[in-house]
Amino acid sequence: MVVISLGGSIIAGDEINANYLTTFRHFLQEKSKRVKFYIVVGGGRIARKYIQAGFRMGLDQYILDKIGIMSTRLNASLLLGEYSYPRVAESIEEAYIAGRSYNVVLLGGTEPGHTTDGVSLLLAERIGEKRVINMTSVGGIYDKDPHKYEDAEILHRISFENAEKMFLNRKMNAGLNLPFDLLSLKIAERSGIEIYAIGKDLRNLERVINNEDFEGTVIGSIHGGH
């Protein structure tokens, strides 16, 4: 089984990138032969969009954060086909269900004050995977903003505690780039669940599924290495 909590900032940046997508459709219908794949998608700037416009128009938070699972939901039906359970899962048992009769199961949001990374590591939690692919833009974890400071360089593994005290102190240092929330964190640390942050590209995503070795962030045990 492979949990993937795939950024919305790859395939739904100013436009749909609809290419990529393609691909992604392509990878899952080959791979899920032998694969079983739960893939838990994300809003992007499409659903920052319409989040900001809710904002001026006075909407309450708890409206915006239904407005935003909307939108995941949105972009995580662009990825349903013949070799998928058949709808977007609204509820971690919803995919726990489908995940025994098929071997996609798509996700975007489920409940307001959750992120997509946070209901990846739950639904990790409830089916027993002891391991989240998280796939951003960035592709990793950095001491420092690759976008902003050519010197950056990526962690290659980082323990729950450290990534904890990055992301409570990233107020300190905005050029820090930290995939997961808090909350998703915790969720790891307590059960036991390694994050593998990685990039979009799909050959990296198949070595790690192949446990062979990738480019990218491991977040969990400070022993071992990849």
Contents of the next structure:
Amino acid sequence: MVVISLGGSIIAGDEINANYLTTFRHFLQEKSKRVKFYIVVGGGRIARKYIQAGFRMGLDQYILDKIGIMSTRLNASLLLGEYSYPRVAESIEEAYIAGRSYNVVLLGGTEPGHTTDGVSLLLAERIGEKRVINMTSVGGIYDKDPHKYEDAEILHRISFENAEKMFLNRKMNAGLNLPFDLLSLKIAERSGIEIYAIGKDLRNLERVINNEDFEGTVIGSIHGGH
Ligand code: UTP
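Could you drop in the structure for the form predicted together with uridine 5'-triphosphate? We only have the form predicted on its own so far.
What follows is the entire complex, opening with the chain shown before.
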């Protein structure tokens, strides 16, 4: 079983990345013969555009979240196929049931108040999976801002505690892009679910799935190993 949180920025930046999505579809078609995938898709630029417009119009946060959720489901729809449960699952329960019969289950957001990263961790809790693969355009966690410092190095493993500290200090490290939010981190910690933060490369994803050496960062307990 593999749970993936697919960052919206990878597939829906300024344009929809149709080439990447096509490659991802081929990947799923092939790999789902042997592995069960739950993929939670983020909103990306599309979500942000709608949310910002709604915000300027004075809409309330609840509705803005609902609009965000709809954008994530729109993005997730682009990965539906004959290999998958035929609709975007709208709750953890629906995904859980769909996963009994299908090897690919797609989700977007579920309810207001959290992000698709949060959904991926709640789902992992529900299905008893101890690893969530978080794919973003950032590709992992660096010791300093890689856009500013040429010698920035990717951290291979950090503890929940340190990830939390980095998160809380992020205002001091403007530009240090962290591929997670605090709620997701808390859910991961309470259930001992490791977050594998990687980029968009599908060969690298395959290495994670096969438990081979990969490029990225594991956020987990201090004593774990991979
Ligand atoms: P994302 O998960 O893409 O959030 O959902 P994000 O934090 O903006 O994206 P990344 O992780 O940095 O790429 C888009 C928006 O949809 C709403 C929120 O408003 C979120 O900001 N949403 C999403 C929910 O309200 N509930 C959900 O379960 C998921």
